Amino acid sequence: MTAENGFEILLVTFPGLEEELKAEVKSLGFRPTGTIPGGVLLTGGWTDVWRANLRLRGVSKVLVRIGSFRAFHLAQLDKRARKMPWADFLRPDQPVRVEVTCKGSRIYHAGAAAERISRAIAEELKAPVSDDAVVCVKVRIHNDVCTFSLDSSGDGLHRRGHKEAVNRAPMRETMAALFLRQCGYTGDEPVLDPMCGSGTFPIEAAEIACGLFPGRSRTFAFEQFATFDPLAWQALQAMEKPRQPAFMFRGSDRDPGAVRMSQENAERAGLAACTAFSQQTVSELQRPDGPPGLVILNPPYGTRIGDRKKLTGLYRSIGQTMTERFSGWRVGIITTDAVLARATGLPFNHTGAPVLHGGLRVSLYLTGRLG
């Protein structure tokens, strides 16, 4: 398999947001070949792998498919794993770990399968095997077909590399980016989050408006692959062309600790000049100066009996503030509960597909421009 011929690349994302990621993939000039639950597929070479990690905001992992074969028992798996062209992809001086999942197959013991594949790599490539290795070979054994992929990302891509402080149950940056896209956000309007937590929505929106690459502050597993080209990688990084937006990205929260976290995270991201965070409740919120834009928030949602009753007043307050003070703005609310969304009294004209977040299914409720 060569980069010139291209290979299959799986862009992992959140089930329910595949179409948003597919739209982002197309917007950056990639040509997706299809979607599967929790992923977008494309065919490409190593430059595409590097660029996907560096520039795609909504992808959680970039997996490179390097081969597949049938195996009905461990001895057969061992024999065929040894024939894989490991040296084409992996370096003998870099530790490797193997992760296996099994489903509907005669090989059903994932641990035993991982042990056989790890030994095959260690003996054929002479690479060390380590449980904490950055380089990871992912193997999916499904209906007796073993599919081998390299995790080119390493840490999940929501770890942008400049956000240290997070609050409880934070929304991942990758999910926030796709919800912004679902709102039709393109970076040409201000964004405000009146329950900003650690600042994820304003920071993500500001990065988009400023033309900053999401992967600019971190390293990736592919940098340890045999196929890595440092000069080509530097050329991709140099394509970033930052710009200064003409408006601000704002967040507020009733918790002073959340406001402080947001400010620190924005500073580390290099966005202090175009972001502003303040301590206030939703009912105290005033429309900022400047053009109208998007209000997006992820308010608390009830998980226990009786929670909905307690939260109805909060959602009603959100809707009242938006209706009275944010004429011309659009509002996006992410919640688990259609009843709570309706309690705002806002004229939602779009409801997104349910997306798993923190063990719960949330959806985006989006208005047009308020009258």
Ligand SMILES: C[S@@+](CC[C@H](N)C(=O)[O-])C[C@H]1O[C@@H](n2cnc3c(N)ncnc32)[C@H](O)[C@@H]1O
Second form
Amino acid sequence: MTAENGFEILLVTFPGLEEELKAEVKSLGFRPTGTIPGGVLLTGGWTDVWRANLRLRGVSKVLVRIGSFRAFHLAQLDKRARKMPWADFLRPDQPVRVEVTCKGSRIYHAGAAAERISRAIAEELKAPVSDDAVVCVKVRIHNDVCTFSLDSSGDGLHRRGHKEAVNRAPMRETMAALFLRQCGYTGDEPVLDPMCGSGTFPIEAAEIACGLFPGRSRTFAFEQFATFDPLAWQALQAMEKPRQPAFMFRGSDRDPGAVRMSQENAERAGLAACTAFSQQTVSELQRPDGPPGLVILNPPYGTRIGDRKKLTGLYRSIGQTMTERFSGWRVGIITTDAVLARATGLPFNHTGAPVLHGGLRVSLYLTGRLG
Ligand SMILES: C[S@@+](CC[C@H](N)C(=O)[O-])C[C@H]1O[C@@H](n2cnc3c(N)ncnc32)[C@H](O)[C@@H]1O
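The form predicted together with this ligand, contrasted with the form predicted alone above:
Now the full complex is given, and it begins with the chain already shown.
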């Protein structure tokens, strides 16, 4: 296995949004080789790994498969793990941690397996092992096959690096980006979220329209790998060509704290000039000046019995505001409940596959342009 003729790269995402991620992967010139539940597969080298981390909006983690072998007991795992070419990938001066999952295998104790692999790396590579290391070797022991991957991302990629303030139940940036894509949003229309919380949808949509790279403000675990090439990395970063969109990205919320948070998050992302946030309820919302675009929101879902009854009025008022004041706009609502979606009275013509969000299954309900 050599770096540039390629290894398998797993782009981890949310089950239910694999096809949207695959489309994004293709749009950036990568050639995906397939999808699995919760992931898109790619064959590539280190440049692809760096570029995927820097540019892909819908990926939670970029994992690099570095090897696999069979092992039926811990002594065999230990022996074979010692033979892995660790120094080809990892640096002896960087702390490492090991995470193991076991399924359907004779080696069933993940902790014992992690301890053997950690010791093998510590003794063969002479790298320190530490629970809070940025560099993580992920090992899957399934049906007696041990598959070794490096987590090239480090912190989850929804952490764009400029969002400090979050409210309750924020939508992850990665998921928001894929829902925007599911709405057919490509960066050439205004976007408005009338229940914006911490501002995830307007900020993500504005970044896309501005041509900003999602990974521009953060660091990645691959910067600590033996294979890292700072000059090649700088060249990839320099490909960002920001532009100023001709329209605004708006958010509003009834909660003044959420509005403040959204403004601060947008400022830190360098998007103050093309975003605007205001405090108002959805029924107070007026159609903004300018061309029509996309309204996207994830209203409160309600998880307890009786919530649906309370929320029906809220969903009805969303529908009423949209129908009365937003002709020409499209509306995308992300919710757990088809009955609540229907309570809006909006003419949805597309329902997305269910996606796990905070332990619940949510789907996108999308209209065409309202009449
Ligand atoms: C599930 S959160 C949205 C999270 C947001 N997408 C994010 O990423 O942070 C729902 C939001 O709706 C707001 N909300 C609830 N009722 C509202 C109303 N009648 N008008 C406007 N906002 C409302 C809440 O304050 C909350 O911030």
